[in-house]
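To begin, one chain is listed below as structure tokens, in the form predicted alone.
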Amino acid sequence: MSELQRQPITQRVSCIVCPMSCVGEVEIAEGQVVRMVGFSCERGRAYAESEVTAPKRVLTTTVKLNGGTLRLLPVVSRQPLPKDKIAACVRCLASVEVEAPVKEGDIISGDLLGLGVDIVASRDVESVSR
């Protein structure tokens, strides 16, 4: 590790966990949080630490739906995914097709990319009567 990488870095983080929307600073040295100020709750501190060390996001997108009242099925990740894997997850889901009917919460893609996160339907879609 170079001397430059050992220097503490301060990042400003806006918390999105609760309506307080705290804005604080997190100081990182050698990949570890060494100081944190400005967050008023434990959830905010946990979010800030995660945001600077291993940011994650909930993925919401759509997949192709066959035989349903909609052409696309809205889906969501059951837990947040690593931010740097979101694009790969979207590319993977672009090839997924499901058959109607679908119920909210049905697993559409289990353990996506081996990340331990399921992609589930976020609404019911009935099949088209023929």
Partner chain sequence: MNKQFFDVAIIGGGPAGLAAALSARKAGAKQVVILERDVELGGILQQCIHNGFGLHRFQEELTGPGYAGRFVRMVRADTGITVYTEAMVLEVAKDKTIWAVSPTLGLIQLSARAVIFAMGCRERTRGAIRIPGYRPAGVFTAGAAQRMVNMEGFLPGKNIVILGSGDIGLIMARRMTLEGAKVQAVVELMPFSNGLTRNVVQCLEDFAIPLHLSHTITFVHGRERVTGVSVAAVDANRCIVPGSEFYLPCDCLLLSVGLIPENELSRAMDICLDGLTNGPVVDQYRQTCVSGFFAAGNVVHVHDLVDFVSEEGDIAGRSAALFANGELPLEKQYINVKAETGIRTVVPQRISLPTAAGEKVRLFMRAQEPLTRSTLTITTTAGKLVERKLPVAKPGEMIVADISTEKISPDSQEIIVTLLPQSLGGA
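Residue numbers count along the first chain shown, from 1. For clarity, every value in this text was computed on a predicted model and none was experimentally measured. C-alpha atoms forming the largest set that superposes within 1.5 Å between two forms make up the rigid core. First, how it differs from the form predicted together with the partner chain.
For the two-part rigid motion between the two forms, Gln79 is grouped with Gly110, each C-alpha going to the part with the better superposition fit. Rigid-body analysis of C-alpha superpositions between the two forms gives a rotation of the smaller part of 24 degrees.
Would you generate the structure of this protein in the form predicted together with the partner chain, following the form predicted alone above?
What comes next is one chain alone, with no partners or other molecules.
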């Protein structure tokens, strides 16, 4: 482990758990929380810990849709994805094309980038009758 990682790092975290919106600081060293200040409840502290050690986000975006009543299909990740993988996921989905009709929940890209999370359609789209 490099010297840099052993040095404690302080990160500011805005809590999103409730409308109180506490802003606190978390100090991490070697991937572990060593100090935490500014959060007023247990849920906030748990959120802050996950936010600095393994932040995750649900991804919503669109993919190209052929033959449908819409040109784009909105999609959502079934579970949250690691925050630092969001950009790579979006890049990967930019080249995905699907054919109408589609049903909400249809898997559009299974196990995206091997992260274990499926990207699914977030609505139904019918095909255009020709």
